[in-house]
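Taking the form predicted on its own, here's one chain by itself in structure tokens.
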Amino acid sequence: MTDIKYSDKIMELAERYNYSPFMIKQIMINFPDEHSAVINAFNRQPREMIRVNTLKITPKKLQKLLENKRFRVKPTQFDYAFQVDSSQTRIGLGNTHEYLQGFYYMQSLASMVPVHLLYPEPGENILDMCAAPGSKTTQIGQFLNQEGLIIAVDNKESRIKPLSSNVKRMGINNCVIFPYDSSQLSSKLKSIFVPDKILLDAPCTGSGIIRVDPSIKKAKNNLNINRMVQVQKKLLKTAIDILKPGGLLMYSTCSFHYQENEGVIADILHKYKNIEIIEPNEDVGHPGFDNIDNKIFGIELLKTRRTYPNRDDLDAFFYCLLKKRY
């Protein structure tokens, strides 16, 4: 495609879409074979999920009570997560005696995939870097069974009331809050508190989640991405200062740029020689890139994985899943 036509097709796509023509490039070169069926796949509402608490209830009780109240309740590849269908009663899923009473979070499917990859076991201390408002430190949570320690770390303090509230409300009794710019943490922690797994659920630019917030469409340039990558890239350094020897971080991404995912990871791989990416031992997403764009990251991040819009019908996710090996 010429530059002229390939300029033409983002116009017509920006106004058409209404998006701005820097993310239907965006778009074009992170999708590149399949960019209309992402643009479409975007347009759609967001599937509503809910994560079972199980530290309270067990999915198939939650069930029938939420099937009581004329919700239509769907099993997903996740034993503790459904798909639920809310047209046929008026009470909101976030109204409901059993929300308020923590049996379940409202969390959508590819948010949940972080902390299944990292699978947090009873005992051990999990550090989530990026909490609030704590969907995944409340799943941190279950998977952990009240055995074991959270530290749950946010640098907005305006964050921490709702994180607090949601481990409180979903019956966390093992996790510690605070306030505090996590990529400052090495100096704060490390001599008291040596994570055998974290959790960087990373700040990006949120580029995946259009169908959650279409204002995203409108994104103007590539400055908002540099910005993130460089909060990334400080972030994710911090997290292998900490991690034991031996020790797994998950990092994550609600973003398909990228520059936020395999030029981050690729990057590091390449100033830290004691890290290693793992590849899931779940069919979970599709492998990430080894090359786009003109760039080559390597092969290695074929171990990464990212979820598809039009594919998955999920958010647009990245996931990668690293080994400190001493």
Contents of the next structure:
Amino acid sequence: MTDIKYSDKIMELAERYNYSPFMIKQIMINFPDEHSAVINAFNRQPREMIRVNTLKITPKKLQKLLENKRFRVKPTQFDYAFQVDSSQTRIGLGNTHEYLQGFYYMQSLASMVPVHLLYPEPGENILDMCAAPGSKTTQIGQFLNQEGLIIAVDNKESRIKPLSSNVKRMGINNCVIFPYDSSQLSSKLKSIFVPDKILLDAPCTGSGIIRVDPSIKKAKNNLNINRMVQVQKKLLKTAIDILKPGGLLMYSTCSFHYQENEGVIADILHKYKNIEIIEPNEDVGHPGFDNIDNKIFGIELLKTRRTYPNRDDLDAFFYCLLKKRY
Amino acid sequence: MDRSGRKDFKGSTRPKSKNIIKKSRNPSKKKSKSSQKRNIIRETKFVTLNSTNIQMIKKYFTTIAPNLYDLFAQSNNYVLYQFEGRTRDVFLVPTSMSKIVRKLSINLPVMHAGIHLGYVKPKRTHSGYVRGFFLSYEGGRFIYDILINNHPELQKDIQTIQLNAKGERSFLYGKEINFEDVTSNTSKLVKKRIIFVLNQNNNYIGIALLIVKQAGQKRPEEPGQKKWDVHSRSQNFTVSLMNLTDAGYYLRKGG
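In place of the form predicted on its own, output the structure of the form predicted in complex with its partner chain.
Following is the full complex, with the preceding chain placed first.
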């Protein structure tokens, strides 16, 4: 193994904020002008967010029920999501009767964005390629309003139980779930199911959710990133293969590393000429990078979106909406 | 997938074994137990329900409302499927989805589709274990919603009770229901029939069963053992409301 030499500044920041020098260097590369603000923002506690299950209850009614239990409920930019402050009550958000009845799902705002941008409509066929534990699958179900079909796949059988449990709790009736390696799906699905829209919330290093899981500060290295990039490219190729011509594909990660985000998309755009990036209609996040770290991805990549922990008070996510041409 | 199976449980065709252990190339080398476990491939099936299990469900539905099964059969909106793996789960699949589900289940290990109606599992009786159907929490919720919203004429046939806040909390912990916590009229409840349990806001929170036990009656310790002891001729009865399933199971077992 070769020892990489880091500058004194990196070593000092790593020691002060309890990061590995590698992660500090990555933050400096990905957030060149605002790395200090990003590191500080990653130290803050994330806000508690819930997504109202509009299949079962209206946001207004749920707000009233939660306020009766002394939760402080604040609106967010999505009309079906609330920020909840539970400091005035001893009940946890995951233990209320409303939670058990499937009236809401605890989910960060950044994690709601991919489905919001994909915007599944009733009657459509949707494929969720990395579905467990089901936060986005149940959000898709909410958008479909029990019309259409969701196929939710995850490669680990142990993760199917929580996925199925959440789908049941939220009362989604039009979902099929099975454990399978999504990168091998194209031959199995091709003649049976052609999705109108695909959600690929790809497995990633998770560097964007340091606020939720601080162990990531020290756990990741270059090898993790390279391994994930290979998996992401494989999944993306399968998704493009299965997708209906004219259909939409949402690629998202909870990582800030450009290699897992703009890097993967630029590579796919280079290989597949029938794919284009669609700029989201919604005013969410900030444009992705067209060039970074001496790498030029192209102006197209400015249509992708990123959320920042310091600017948006959200986890650092990446979103890219792709369209398969006819 | 090997679909030529033996016949067991009154004519249903099942694969010969659920757990197939991969044969090692070199039989002389013994593998550790943990490595054998890793190599287990669980073969699962997602198939339409066989006639025996349909009869079982039909019989169970009569404990909810007399014409309930016919209601579903006539509407032709759903097809009954069963997942056969470590558990045997019954699903109600909307007819519009059924064709795709059938095709998918040929090559893919489908584990969940549509609405989870319940489980088929061994049930203890006086004469030992027999296979029985058990309604799930979601199945109960689905049936209750359909009856309330779409078939008000059947509302008189179903049994419901409403609990106060204390009763609801206790019920959601999986405990039996105390009659003091029931705010609705319990005098007309009938034994051996499903009771839908509602909270103060009239939301469905689970299902229960009225149990009438003769004083001195004990649970058989082993299957097949007689239920009665020396006090069996006693005229005293104890009546209780048994918790069959409740919303709290999402926290207890949900995953």
